[in-house]
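Heads up, the chain below is alone and in the form predicted on its own; it's given as structure tokens.
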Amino acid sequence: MDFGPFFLLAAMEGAVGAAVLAVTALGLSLVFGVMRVVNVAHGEFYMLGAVIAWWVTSLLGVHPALGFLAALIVSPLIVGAIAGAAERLVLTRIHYDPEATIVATIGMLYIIQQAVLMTYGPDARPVQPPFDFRIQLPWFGYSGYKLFVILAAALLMLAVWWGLTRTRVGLMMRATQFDRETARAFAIPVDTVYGGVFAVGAMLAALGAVLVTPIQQAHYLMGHDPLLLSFIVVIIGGLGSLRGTVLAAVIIGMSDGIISVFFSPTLAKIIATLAVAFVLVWRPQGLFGERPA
């Protein structure tokens, strides 16, 4: 294959990775932006979403499209319920203290990971895609499902944007983000908002995982890379900035996909980490983050 078509193939693979990364990192950015909580367990909620997707499709034993649709609904709901329970039982009891929260979410990480290992096992298992057709380009054929992942991720991000900017719930979340005490004075249930935001952040991670499981097999260690890349994206885009998160996810996801195809995935991670270092030196608040007063 000539360089041009090969580069196009790498860019398309990068776009798929960027789409999933944007949805996953959006959940992490939302939690930090509203709650000021660094959720180290975010990658494990991603992994849990993939594993539950496999369980749902395996248990139902129906047509792949119906099984995938069921997983797309059930998996985020279960993960969101688990995250909401963890927030009530753990984070509220430590009053969202920044240092204690990091330690607590690290504990969540290992609890979820080991629970999945004991029940699901160490094997990587595939989820059958809901449909199997290829788009025939002049140079190569390309998976129609991967193009669907890009479209679905774009629609999810638009739904999050609409929810934050056009609904009463989004208004309460933004008010809580701006000033928690003033929000309480206006009778906004801050504790309920926090619980909902933490659950929604985990659900976004689970949705990203469900979308990717027909491409990558589900296994109990699959949360590491999404967690690392999500942190990179959130730092580069600006902590709490959804616009910055999406833009940074596109940049990091595309570069990761292209560099991985032409060179190696390890080099892609090294370059992404160096990009974080440069951003922290040049613009500590990130590309779209607000400079502290």
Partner chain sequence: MSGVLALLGGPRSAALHLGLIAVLAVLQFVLAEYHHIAMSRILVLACFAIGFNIAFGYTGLLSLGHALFFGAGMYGAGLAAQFLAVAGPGAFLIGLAAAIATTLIAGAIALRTAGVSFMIVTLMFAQAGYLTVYYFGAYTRGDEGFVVDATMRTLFGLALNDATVRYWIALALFAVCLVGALAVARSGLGRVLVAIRENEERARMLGYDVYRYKLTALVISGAMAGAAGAAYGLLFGYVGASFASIQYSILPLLWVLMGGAGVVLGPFLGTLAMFYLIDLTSGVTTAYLLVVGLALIALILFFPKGILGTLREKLGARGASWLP
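To test you: the structure above is the form predicted on its own. What is the structure of the form predicted together with the partner chain?
Next comes a single chain, given without company.
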């Protein structure tokens, strides 16, 4: 293949990665933004989403499109319920202390991961794509499902944006984010908002994972990379800034895809992780965030 088409292919692969990453990272960003805690178990909620998607589709045994649709609904609901329960049982009791929360979510990470290993096993299992449709470009054919992923991710993000800015629940979330105590004084049920946000954050991770399962197989260790990349995105984009998160997801997802095609993926990851550290040290508001007054 010539360089031009090859680059186009790399860019398209990058765009698919960026779309899934944006949805996943948005969940992490939302949790950090509103609750001011870092959820290290975020990648495991993603993995759980994928595994449940496989479980739902194989259990139903219906047409792939129907199975996928069912997974798209059931998987986030189950993951959200688990995350909500974890928040009630653990995070509320340590009063969202930032350091204790990180330790506790590391604990959750291991528990979820190992519980899946013990039940689902160490195998990687695929989910059938809902439709088989290839777009034939002059140089290569491209999976229509992957383009659907980009579209679905964009719609999801629009929905989140709408929910945050145009609904009463979104208003409560933003008020809580702005000032927890004042929000409480205005009779906003802060505890419920926290539980809800933690669940929604995990659900976004699960949604990203369901979208990815027809491309990438469900495996109990698959949460590692999305966690790392989400971290990178959320920090580069500015902690808690949703717009920055989406922007950073697109840039990092695209460049990760493109760099991985041309360079050693290990080197790309080393550079990315170091970049995160340096951004946190020298520009803690992120590359796209405003410097606080």
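Residue numbers count along the first chain shown, from 1. Remember, predicted model here, so these are calculated numbers, not experimental data. In this text, the rigid core denotes the largest set of C-alpha atoms whose superposition between the two forms falls within 1.5 Å.
Comparing the forms between the two forms, the C-alpha position of A15 differs by less than 2 angstroms, with the core used for superposition. When the rigid core is fitted, A277 shows a C-alpha shift of 3.8 Å between the two forms.
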